[in-house]
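Here's a solo chain for you in structure tokens, the form predicted on its own.
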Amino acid sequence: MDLASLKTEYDVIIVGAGVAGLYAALHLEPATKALIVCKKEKTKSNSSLAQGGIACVLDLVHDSYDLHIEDTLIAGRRENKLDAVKELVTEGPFDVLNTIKHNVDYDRDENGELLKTLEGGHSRKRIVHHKDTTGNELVTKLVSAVTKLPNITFCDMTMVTAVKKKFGGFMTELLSGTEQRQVFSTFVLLATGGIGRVYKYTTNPSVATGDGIRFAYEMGASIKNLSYIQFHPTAFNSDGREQFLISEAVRGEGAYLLNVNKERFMDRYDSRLELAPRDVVSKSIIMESRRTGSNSFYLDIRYKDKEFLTKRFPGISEGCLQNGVDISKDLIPVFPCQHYLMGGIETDLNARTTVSQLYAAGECANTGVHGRNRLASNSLLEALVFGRRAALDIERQRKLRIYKVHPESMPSESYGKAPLASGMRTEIREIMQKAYFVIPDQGAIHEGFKRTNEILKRLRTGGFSITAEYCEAISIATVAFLILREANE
């Protein structure tokens, strides 16, 4: 991207091109000028990643909102925020039919009707979905809804290296390749996604690194429930950084789940089996792993027919062919992985942070919807839900207040010019892998907290030269230092 074509002034900018950011400008009106800025291709997110579906009630004579809410408080220990809960399960029906109008296509029988899956602590088939690989075809879909939009200018391949609270709105700074940009807004809507990028092992990709909440907490936004952390019970166990993961609906579809001998042994750990609630499987894994002394655990799904898993699954079937494993006749090798973030920037029901026009949404932000764990398929959704009502809400503090921002009274940032030494990040995501994994160690948090904080002062201190290696790392480290100190606590 050509920085210096940019305008210097936006109404808002959208800094993430997931599902929260990019719905969110479908809400803004005609006349509002936003600018999207994401760090690689437009359609590369954690939401793009999503695989089962989306989960809402839309049969209110076999499933009802309050069965919903009761699934999503179960999974979140009931340290969710029920008004928010209430606002995810009766508003997102909604906006799950209103992305088909944007040319989503979700699967559906013989007769038109929309196919709905059960992933692991639902109580009722509500999963929408596009075949394996619906994150990827509502993020397609809504980035060519979005850039056909005359207010919306598109900004890929572009680096978000800070955010500032300045003269009533805000300053944001550019990087690509080595071109650097300021450009003004009255408002910032983060939607940055995951951390993943925190941990050795993640399900995430590559543009995970805690950006957005770096941002915030830079700004002295309100960071809450850091330490919530899920790991998927199902990732590909391989030896690569960024796993692959075996979606919640191969369970939901019958998958067993086996140990190194082979056996099922989810009724050791819990009545639901297979279909308990992520952190309660992921756990089991663990206690499994100690008590039979091996890392080897499977999902057995070759009891389906072979053309029904290439037809509900054919992202999963080529991912574990390329790797190969024919989840017709083969058993599939997994184990947990770092998957997903419930805490993050603490917003209220219309994305509003503790900052003044300042918004979060998506993965990034704190809803309480979640709890202490996430519920199956609550997460494009969420995205949907706050990213539409943070949108509205930036629409209605516009014309409540006239804002103003003076980018002529900005005054030049000067900036060191050391290069960042190597190896932070990677110590930063084994101390990540040991101190704070599926059962944490709580020696490990205390030493690895006072680690995380001598690299992040480095790191603020050393006069590095701003480049997107060094902006990821102090991210890393500043997500890394929120989460073991409150975990330390």
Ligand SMILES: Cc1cc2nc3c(=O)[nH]c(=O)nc-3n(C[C@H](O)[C@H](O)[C@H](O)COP(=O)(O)OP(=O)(O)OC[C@H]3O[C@@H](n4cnc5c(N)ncnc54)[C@H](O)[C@@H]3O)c2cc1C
The other form holds:
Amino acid sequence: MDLASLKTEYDVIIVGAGVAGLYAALHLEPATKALIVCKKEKTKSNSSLAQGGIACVLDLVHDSYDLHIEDTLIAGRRENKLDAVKELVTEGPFDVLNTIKHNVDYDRDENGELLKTLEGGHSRKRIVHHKDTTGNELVTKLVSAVTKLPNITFCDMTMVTAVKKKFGGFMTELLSGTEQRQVFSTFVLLATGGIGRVYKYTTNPSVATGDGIRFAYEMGASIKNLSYIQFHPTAFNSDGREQFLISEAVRGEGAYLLNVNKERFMDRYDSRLELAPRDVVSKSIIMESRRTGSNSFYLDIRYKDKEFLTKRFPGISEGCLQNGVDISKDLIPVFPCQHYLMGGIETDLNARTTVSQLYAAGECANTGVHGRNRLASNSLLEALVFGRRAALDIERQRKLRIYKVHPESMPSESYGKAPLASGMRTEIREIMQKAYFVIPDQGAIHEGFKRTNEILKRLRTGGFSITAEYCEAISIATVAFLILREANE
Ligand SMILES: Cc1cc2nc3c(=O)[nH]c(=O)nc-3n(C[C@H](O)[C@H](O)[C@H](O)COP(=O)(O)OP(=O)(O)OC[C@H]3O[C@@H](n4cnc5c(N)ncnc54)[C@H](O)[C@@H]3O)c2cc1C
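Now that the form predicted on its own has been shown, please provide the structure of the form predicted together with the ligand.
Once more the chain from above appears, this time first in line as the rest of the complex follows.
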């Protein structure tokens, strides 16, 4: 993107083009001038990788809002914010149906009715899906809809390096290649997604470095429950940092979880066996690895028909094949890894943060809907509901006309000339993997907290030049520091 072609001032800047940012953009009024920015390609996000689907109650005969609310509270160990859960569950169906108007294609039966599937923790079949590539379908169609809007400027391959509260609104610093640019706005919506890259192994793509959480923290916003992290039990076990997810729908269809001796073992830990909630299965795998002295675990779905497997799980079948595993013939090697952040930037029911005119939605926000543990397929729903609510609240605030920005150009911050010292990001990831992975290690948390604090100080004062790598390093260090500080309390 040529940054020189951008305007200096917008009404709203949306940082992030996952489902939360895109769906918010669709709910701004035509007179509202907005800029939506994403670091890499428009479709590179956690949203695009979502496999299972979106949970929502569309059948009030066999299902009910109360049941979905109760399932969400059970998964969240009742640490959820009840009013936020109610909004999520009762408004979610509207938003899911609304995405169909933007051409999102969900799987249907022979009568044209939406197909709904079951996932762990849900008491009813209520997950709508597009094969096992729901996120990709959703993002592609929403990107296409947003791109058509004349009031929205879509700026991809551009990193927001800083957001500052200034001049009655915000000053946002952009970086594309080596080109820097400042833009101003009355409102900012942070929709920057997850924090997976704070860990050595994660299902999240490279963009998930927690930048929005850092910006909010630097502006003094309240950050809550950052240590509420979900570890998915069954990611494809490979050497790469980004682990390919083997959705729990595979266990839902009957796959067995096996240890190094190719034996089922879940009965040692939980009566729900393979269909126990994610955190329980992840913990069971770690306990079993300590018992057997091996990190080798497998999913076995070989007894199902090949045709069924390729039709039901085309993305997973293909992804495994690319890694040399034919799921109809071979065992799938799996191990837990970081997957999702429940906490984040504290927001109210309208996605407002504790900083005036600053909003947050999607995975970077702590709306309180997930409590201690997210119910499967509730996060795309959260991104839709609270992305929309953020946009509608911004429109209400705009009509009040009480905010006016008076931008002045400022020298872009220049931190220095030194290239980012190598090894700092790797060290943080090693610390997090050791201290705060599935079963926390209190001694390592204490040590890790001290060390991440030192690394963060060095990053801030080391005279490093502003590059994408430097900005991501400072985000990773800030997020790790905040997680370990909370875990250390
Ligand atoms: C493998 C996988 C499978 C999943 N499956 C499901 C599922 O089946 N159902 C479900 O409900 N949830 C699922 N989830 C979770 C869900 O996909 C995410 O929680 C949700 O999509 C997050 O959406 P988001 O809009 O908040 O963030 P994201 O989709 O992650 O988007 C973040 C955006 O922010 C941009 N960004 C970040 N930092 C910057 C910066 N500094 N400058 C500019 N741009 C920036 C990124 O480029 C990206 O565009 C899954 C997640 C993963 C990883």
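Only a predicted model underlies this, so the values are computations on that prediction, with no experimental measurement involved. Residue numbers count along the first chain shown, from 1. Here, rigid core means the biggest group of C-alpha atoms that superpose within 1.5 Å across both forms.
Could you check whether the CA atom of Pro150 moves 2 Å or more between these two forms, using the rigid core for the fit? No, the C-alpha moves less than 2 Å.
Rigid-core frame, C-alpha of Ser356, shift of 2 angstroms or more between these two forms: No: Ser356 shifts by under 2 Å between these two forms.
(Q) Checking Ala162 here: with the core superposed, does its CA move 2 Å or more between these two forms? (A) No; that C-alpha moves by less than 2 Å between these two forms.
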